[in-house]
Amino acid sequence: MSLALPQPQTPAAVREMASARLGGPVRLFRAPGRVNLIGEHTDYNLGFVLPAAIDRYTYAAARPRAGRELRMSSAQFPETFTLSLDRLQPIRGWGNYLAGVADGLQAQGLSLQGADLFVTSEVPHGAGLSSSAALEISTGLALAALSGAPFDPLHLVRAGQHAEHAFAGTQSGVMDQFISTFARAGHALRLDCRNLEWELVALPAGCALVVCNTGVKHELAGSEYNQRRKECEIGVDLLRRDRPEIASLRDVTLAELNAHQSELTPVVFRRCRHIVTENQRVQDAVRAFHEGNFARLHRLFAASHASMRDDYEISCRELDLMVAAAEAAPGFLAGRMTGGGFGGCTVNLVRPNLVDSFRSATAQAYAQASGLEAEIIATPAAAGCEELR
């Protein structure tokens, strides 16, 4: 499946387009996509992650309407949806995420009102940049704000995860919705997915974030995601026989896992090993960012990618080729695949003065190796969701 990175839009242009579509003045909200620097598939194992928001957004324009109906349209998709806030249930299409968010907000006690919504997005579907969370948080913020009632930003996070679990059928963790809500400009965010404690991690001045889009997404991604979660749960169940207090792979050390290797199937052991070692890599990477230690970050990112390729088996030929192309390019500091896997994007740390040279060399090498055209963007670490006044 081919995918592309849409061009950024100005808020003024979005507001004008939305006002024309909805027939009057609108309130405008947005939420960013994200790139995960390190900590892949650890979130639903209640571990540690280190994401940052990118300057690609999903915009949600909204107008209140009388009654209990939500009417939704999109610039990217032809389908329109009309939903009753009194009878929310899973539906087909992109509106399913909004239905799930509305249901999740109401389940937390927010009293929502009818609304007309128009959505447009710069975050590509299927690229591993969390387009679904950006949609959930932007529309959730719009609905919560229109209600006029006070709300906690964590309401948005929980409603977004509810949409994934109960409506989309993806048993995801909380990372994507959390970073789309709480991100701060210039920073990554280290999140403990067990207790939701978090800290901002400033990105050193000596590196820029560069996202390399492979241009492909293999269709097995969705089913394999839930399968990986199941395999981790099997590992926890077996390890818990010896130590009942284990609640997730977060509670398991590598030495302990190795000691029980014979009790696990080879596949389950490898899945667990990725999670256990990836959690440690996140902690080590936070220290390396604080120290500006790019040599250590290079090793950690490389080890993370190798673990995802060999132990978790979520990489693919195109991602491996993109990582190799980037490693040989001028200005490269560290890089790895990012997101759920089986295609999408890689994330790279690049010397700021060599970003243009890096982009050119990486794109040329990837095209020669894969026959595909890469889309490569430099992005600041952006801020989280907001209403645009």
Ligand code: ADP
The other form holds:
Amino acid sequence: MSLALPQPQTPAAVREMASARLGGPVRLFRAPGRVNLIGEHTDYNLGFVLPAAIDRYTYAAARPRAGRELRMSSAQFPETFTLSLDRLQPIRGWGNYLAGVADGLQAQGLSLQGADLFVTSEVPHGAGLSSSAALEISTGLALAALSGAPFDPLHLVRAGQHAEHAFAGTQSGVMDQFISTFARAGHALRLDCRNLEWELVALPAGCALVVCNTGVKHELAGSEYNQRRKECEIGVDLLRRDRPEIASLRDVTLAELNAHQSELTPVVFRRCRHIVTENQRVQDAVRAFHEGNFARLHRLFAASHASMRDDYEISCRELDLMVAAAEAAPGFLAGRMTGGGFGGCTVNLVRPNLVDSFRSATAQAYAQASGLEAEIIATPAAAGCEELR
Ligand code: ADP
Ligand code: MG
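Moving on from the form predicted on its own, please list the structure of the form predicted together with ligand ADP.
Every chain and every other molecule in the complex is listed next, the one we just looked at coming first.
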């Protein structure tokens, strides 16, 4: 599957298009996609992650309508949907995410109203930049704002997660919805997925964020994701026999894991080792960002990539080639695969004055090695969801 990047749109142009589609003035909301700097597959293991929002957004335009219906269309998908707020259940197609978000908001006590919604996005879908969370949070914000009642941004996060779990059938963690909601410009966000405590981490002026899209997404992503979750649970169940207070791999040290190696299958041991060491790398990376220590970030990103490739086994040839292409390019400071794995993107820290040379050298080396065209986005760390007035 090719993953061409949709072109950035201006809010004014989106508002005009949406008003034409919905037949009158609209309220306009948006929520960003995200890239995870480090901390992969740690979220559902109740560990640490360090995502940043990218300046690619999903826009949701809305007009209230009388009655209990939601009608929605998208600039990227041909199907349109009409849902009743009184009978929300999983459906086929992208409208499923809205059904899930609306259901999740109502389950938390918000009284929603009927609406006409139009969605358009610059976040490529299926590229590991979480277009689904951007869709959930932008439309969730629209529905919550139209209801007129006060709400907590955490309602949006929970509703988005409900859409993934109970409607889309993806047992994902809380990271994507959280960063799309709470991101701050110029910052990454360190999230503790066990208690949702979070901390903004300013990105040093000496590095720019560059996302490189391999242009591939291998089909095993979904099934392998759920398989990895299961393997982590098996590890926790075995470790808990010795120490019942272990609730997740978050509660396990590397020394403790090593001490129990013989009780785990080699595969389960390696899966657990990735999570345990990755949690530590997030903590170390936060410190390195604070200190502007790029040599340390280089080692941490490289170790994270190797751990995902060898222990968690979620990399693929194209991701490894893209990381190698970037490493040899001018301005490279640190890089690794990012997201669920089996395709999608790498994330890189690059010297700001060399972003253009980095971009062309990486694209050229990747094309030579893989025969594929890379799509490369240099992005500031962007702000989270908002209404545009
Ligand atoms: P990712 O979140 O990594 O981009 P997912 O498979 O989780 O990939 O989510 C992609 C799905 O989200 C799409 O198949 C579609 O159902 C929905 N989606 C994403 N962007 C849009 C959009 N602009 N309009 C409608 N639906 C969208
Ligand atoms: Mg998704």
